[in-house]
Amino acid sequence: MSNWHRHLPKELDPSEIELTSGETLPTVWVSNWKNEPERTVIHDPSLGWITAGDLLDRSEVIARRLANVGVELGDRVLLSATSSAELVAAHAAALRLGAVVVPTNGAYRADEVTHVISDARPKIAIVDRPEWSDWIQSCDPTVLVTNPSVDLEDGPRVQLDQIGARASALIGYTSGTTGRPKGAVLSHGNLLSSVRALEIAWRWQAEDTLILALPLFHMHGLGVGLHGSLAVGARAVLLPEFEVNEVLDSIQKYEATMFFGVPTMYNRLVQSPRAPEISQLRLCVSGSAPLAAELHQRIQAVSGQRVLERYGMTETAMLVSNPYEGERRPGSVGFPLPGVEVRLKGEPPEILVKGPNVFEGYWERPEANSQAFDDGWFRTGDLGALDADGYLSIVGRAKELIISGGFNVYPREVEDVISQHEAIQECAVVGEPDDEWGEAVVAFVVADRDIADDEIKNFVGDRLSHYKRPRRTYRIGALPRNALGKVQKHRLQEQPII
């Protein structure tokens, strides 16, 4: 399945497309910044508009500071902070220096943070959450910085932008079936080729202004929203968090043309009496979780806006997208993006992918790598189906991933925590369909007393990120198992609730 020509403008010859030119993310950004230094590129919630020249200067200063404390080519730099121009500059600085950024979810708790630190072994951790300091220092990283402005001593000038497209750019942590996050290593070529494909498919131009309320720690907000805006020379309005009226106010105030969000955001937008205001946007994109066909249709009925749903992963950046021109089919993710090949294999049919955007492997996980690829094709773990017109739909997951509000939740990780509760003998965690969250995390427990929803929600919330908390807990007599003793999660809903 390689019909990505369906994304191309009529005037574009497929032979003219170059996704892997040997450039890197920062060389493209720096070229844009030097060509138009007075152009506004980032709107910071506290500082206002930041120009390209200012961002160029800030990134060079931070790069000198990082080098002055020993950050060298290939060293890992952990970044976790609220969206700001300072965070963008620190991200660019690390990449320009040839370091590998480890973007980390700010909702992580102690166990999650210490796992990433001990696994990636960053030379420096740049964070803005005071409670992280003790957790990080217990792992003894070389340097801890508690502000994304990187308030360290300046160092001498250093060589920047010296690496090639095959050099590692990011390590994005994504959980596996064991529940322990593993780092997907993405090169500059992987990330830039994905951005170039989106630039073509979505007609992304320098004249666009994106409202970016997604956090800058995962592929949607960072790898698509920020990287794409900087690469095409467009403007991005950073919002520290999603709030309906603030998004709608920003669309009007900054004459925005684009908005990227997860289904939960669109569900909240469409409930607002101001929902028709999103009609002025050129493009609304949804990702990170399935967009219900009913919600897609409701958005169009209220605002006239046809949301474009796409499909991607931490390991691959963006893979598939509904077309910019033509039908954006509800319940479908569309066609492979330029440069991407997709095929279905097995029964049930798993989605396998190949392309310049696909990572080469997980950080220091040779066994996981051997399982992740099938003769050069990456196994997504998602189950797919093609309709008569070639549109791809995601029909399930081979792995037991729950996607709640756009965030990945792996049941094993939550089960391991719940099992520590003194009243619980055994448990199983699954996802339930939910109108607002897409899927809600729920727990089925065998316990020696009544268990309230809030008790388990708070117990998990003290140990894991807030979005991993079970929204409902059901007490049952026993977990259903097969003859080999394996829990049959598909039968949990059949069990009588005590």
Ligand code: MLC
Second form
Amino acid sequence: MSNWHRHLPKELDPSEIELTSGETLPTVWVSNWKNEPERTVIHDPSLGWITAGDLLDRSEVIARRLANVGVELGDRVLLSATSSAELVAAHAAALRLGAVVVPTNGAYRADEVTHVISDARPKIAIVDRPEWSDWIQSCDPTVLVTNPSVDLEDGPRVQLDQIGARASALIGYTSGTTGRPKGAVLSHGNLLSSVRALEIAWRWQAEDTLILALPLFHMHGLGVGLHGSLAVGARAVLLPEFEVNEVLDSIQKYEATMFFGVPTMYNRLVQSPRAPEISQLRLCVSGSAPLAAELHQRIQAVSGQRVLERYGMTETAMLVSNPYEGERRPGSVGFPLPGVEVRLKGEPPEILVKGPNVFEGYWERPEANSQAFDDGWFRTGDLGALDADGYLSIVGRAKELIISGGFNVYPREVEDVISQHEAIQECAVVGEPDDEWGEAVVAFVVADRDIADDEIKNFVGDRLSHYKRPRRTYRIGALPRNALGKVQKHRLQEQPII
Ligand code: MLC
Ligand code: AMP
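Starting from the form predicted on its own shown above, please give the structure in the form predicted together with malonyl-coenzyme A.
Next comes the full complex, this chain leading.
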């Protein structure tokens, strides 16, 4: 299935499309910045508008500082901070130097941080949470820790923008279909081809202004929102958190044209009496989790806005999107993006993908890599169906994954923590349908005494990110198991609650 011509403007001949030009993210960004240094590109929450020239200079200064402390081509640089122009400059600096950025969720607690540190072995960590310093240094005292402004000594001039499209740009931690979080290594070619496809499909232009309230440490905010804006030479207004009135005020104030969000954000927006204000945007995109058809229709009823739903993954960047022109079908993710091939295989049918955007493998995980690919096709772990018009829908998951408010939660990780609780004999964690979060994390436990929801919530919250905490805990007599002793999660809801 590769009917991606359905994304192209009528005047564009498919043979003219070049997604992989051999360039890298920073060579494209730097060329834009040099062409128009006075142009405003990023709106920082406290500093206001930052120009292309500022980013060019600032990223060079930081790159020199990084090189001065020994960061070399291919070294990993961990980045985790609230959205700011400083973070953008640090990100660009690391990439310009040929280092590999490891974006890391700021909600991570000690064990999650030390897992990434010991696995990726970064040379430096640029973070804005003081408690992380101790966690990082306790795990690897050789990692230098600094803040997003990278207040290190200035260094001499260094060669920048020297690497090629095949060089690694990012390692995004994800559990994939199984196991502990592993690093998906994405090259510049992967990431650039993906934003080029979006540029064409979504008619993204230099005149656009995006309201970017997504965090800059996952594919959606970073790989789509930030990378796309910088590659197109457009503007992005960074909001450090998602707050409905702040988003709506920013749309007015900065004459925004686009908003990208997860379904939970749209659910909150549509409840505001000011929701009709989103009608003035040229494009609203939803992704990272299923957008309920009912929510899609409600947004349209309230604001006239036909949200464009798309589908992507950490390992692949963006894969499939509803069309800019033509029907944006509620409950469907649309057609493969330019360059992307999609097929369904097996029973139930799993979505397999190929394309210049698809990563080459997980960081130092040869075994996981051989399971992740099927004859060159990447196995998404998502189940799909195609309708008669060629629209793809995601109908389920073959992988054990809960998506809560757009963040991924791996039940196994939460189960491992709950099992350490003194009163718990065994437990199983699943996602429950939830109007606000899409899915809510809930735990079923076998315990020798009553267990309050808050007890498990706090126990997990001390050890894992806040969004992994079970919202509810149900005490049951025994976990349902099959003849082989495997827990039957689909039968948990049938169990009598004690
Ligand atoms: C916050 N909370 C969550 C949560 N976010 N609980 C479950 N799931 C979440 N995602 C908790 C808080 O800790 C708090 O708990 C309570 O819920 C209310 O918090 P809030 O202040 O209302 O939440 P807020 O900070 O506004 O965050 C909501 C959100 C955020 C939707 C803005 O979750 C978010 O930024 N989501 C986007 C995730 C994202 O970027 N995903 C992209 C992945 S890339 P308490 O106990 O204090 O009340 C990807 C690939 C692709 O998937 O295709 O894009
Ligand atoms: P991540 O590992 O954070 O990149 O999450 C990727 C997963 O998010 C995919 O494998 C899907 O299960 C899910 N996902 C992303 N976009 C959508 C969407 N539009 N609809 C349903 N699921 C989605």
